[in-house]
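The form predicted alone is given below as one chain in structure tokens.
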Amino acid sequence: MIRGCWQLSPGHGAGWSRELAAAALDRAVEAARPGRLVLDCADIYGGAERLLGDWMASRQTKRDETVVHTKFVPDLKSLPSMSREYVREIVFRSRERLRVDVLEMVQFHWWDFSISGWIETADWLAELLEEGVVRHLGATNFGQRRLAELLDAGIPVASNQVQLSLLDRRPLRGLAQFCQERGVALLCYGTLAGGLLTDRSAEPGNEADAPKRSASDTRSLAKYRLIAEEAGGATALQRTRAALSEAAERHGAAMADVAVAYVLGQPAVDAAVVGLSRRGLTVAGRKLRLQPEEVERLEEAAPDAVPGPVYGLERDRRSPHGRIMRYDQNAGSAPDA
């Protein structure tokens, strides 16, 4: 399980206070042990790099048990001037405001594959786990045929970070398989598409003290109820989590440990992103394992609808995907937001 950080955004919704998040992170370090709390974030998550490199450096006898992933996602109106010194600049900021010496995972976004230098960028990339200031270096949003040409050029891709859940299966129609046979882990976010799989999917992330605010406020359900209408709309949605809610009853779990272990279940997949403020996963879904036929009976209730390859709706600009996304939030934004 990694917790996803995006919600510590400001620009994902009514903002998280400093107290609540350090609370809420302070939780999730219980609630991971005896393991490590393994965090998501990026560089254009305006803040979040910031707080959690506060915390950590607050709570130093949690240091050891918390490991932070961060994204390199360079501006769109950067692309066509990518350079090294760009790439060094945005990577070691990332690493001043994590507050540590080696930067564990760092996740490649690029906007626009028409736009060419991405995998010269990977390479420069690629640099900093040679100098050791990053551990290891993944992808974020690649489809099949794009980390093969990064895989082919040498680039040491050890994760690509994809949306998948029981609404999206776009992944499953290649790309996990060439994952597992690359030897490339899946980081799957979206697997509660919001919200929307869970016991609670008027209000994701409504825990008591969690900021008060509207479900519509967040940037995280609009993308994922745009995702829905793609999967079938309002019955679709409905038959999937009647779906879920009959397996979790039958496993004494929570609608949303069902949802994450349908993803966890699927080939190449290591890890799924939830985020932080999700508290409605039980003890007893830990380690909930599905039989085939109980995914079979899942997959028969939601259709494989959403269309096209992997991110491809998203990374079209002129699709209501693309218009809600913000495209330039890296260099141009103030370094210590």
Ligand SMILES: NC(=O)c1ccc[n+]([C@@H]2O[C@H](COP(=O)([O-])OP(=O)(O)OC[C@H]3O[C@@H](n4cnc5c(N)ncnc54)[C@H](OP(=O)(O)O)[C@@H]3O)[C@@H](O)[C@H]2O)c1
The other form holds:
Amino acid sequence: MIRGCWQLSPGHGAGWSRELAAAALDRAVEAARPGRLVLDCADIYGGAERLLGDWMASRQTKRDETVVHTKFVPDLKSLPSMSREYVREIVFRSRERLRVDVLEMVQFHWWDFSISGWIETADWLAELLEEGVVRHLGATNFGQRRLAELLDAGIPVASNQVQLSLLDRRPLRGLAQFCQERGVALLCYGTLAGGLLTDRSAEPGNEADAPKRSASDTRSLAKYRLIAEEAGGATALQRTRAALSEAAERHGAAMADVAVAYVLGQPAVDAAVVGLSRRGLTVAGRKLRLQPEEVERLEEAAPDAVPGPVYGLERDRRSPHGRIMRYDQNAGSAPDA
Ligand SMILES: NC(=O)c1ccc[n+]([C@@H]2O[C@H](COP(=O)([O-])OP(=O)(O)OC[C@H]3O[C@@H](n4cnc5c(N)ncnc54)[C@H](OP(=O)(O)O)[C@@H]3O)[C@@H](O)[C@H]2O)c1
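What about the form predicted in complex with the ligand, after the form predicted alone?
Zooming out: every chain and molecule, the one shown earlier first.
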């Protein structure tokens, strides 16, 4: 299990106070024991890297029990003029914000593959592995073709972070098998579809049978409501939720536990990245295992209908999925957004 920190970013939804964030992180550390808590952050989650650095500094024992993965998400407008200096500036800034000597993992995102320079950029990131600034290099939102190009260029990619859930099974149409063959771990976000695949989404203001956006949506919910529409809209969502609920009842677990167990059971999947919960909720992770016939029942209920390759809809900046993205959050050497 990896806990995601996009939720801590001020632009994500109803703000998290520092106290609320610290309490959620404290609970997540406890839930991860006797293992270490792994957090997923990014250079563009305005203020979240610094918040994590401050939190770890204020709790020495928890620092030893916590590992942070971050990302390198260069601004779209900077891609044509990408340079080694830009890469180093952003990565060293993450290290300074997180107050660590070595960044455990930096995950590389590239908005637009029609703009060249991404292999070279990945190579500049790989130099930081050799220098001991970064321990592992990951990719995020890479489909099979582009991931193969990175690997064939000799870039040591340890993992690829992609969206995978019962509603969005695009990675299971080739990418997962490819990752298994090439030894790349899939780290999967969107497993709860921002809350749509949890008991919570039956509550007012968060209704699962209303895939249309609501004013109180977090950015994550807005993103996954669009995915739910692609997957077949309200009917598909209701059927998926009913199947999750039925399996959850059988296991005496929560719908979130089943939704995550489904993802963890897929080929090449090493971890589910589940957003930190304002309510301090945790997920059973690998403690809950689904039988093959249970997986079959879930898949029968949830149509595999999201079209195209991994991150294909999102990569199209004119699509509804592309239009809700924020492309220039790093702003060169700008301080925390
Ligand atoms: N690489 C990328 O492009 C990318 C894109 C999106 C996300 N991510 C990463 O993935 C992480 C997860 O974000 P996501 O957008 O995919 O959201 P998600 O994990 O599908 O949903 C997160 C929401 O689910 C609720 N939740 C958490 N645990 C729960 C539980 N046990 N039971 C019921 N509800 C629970 C929380 O809401 P409450 O606060 O209401 O409990 C939380 O805000 C992000 O923080 C980020 O690190 C990466």
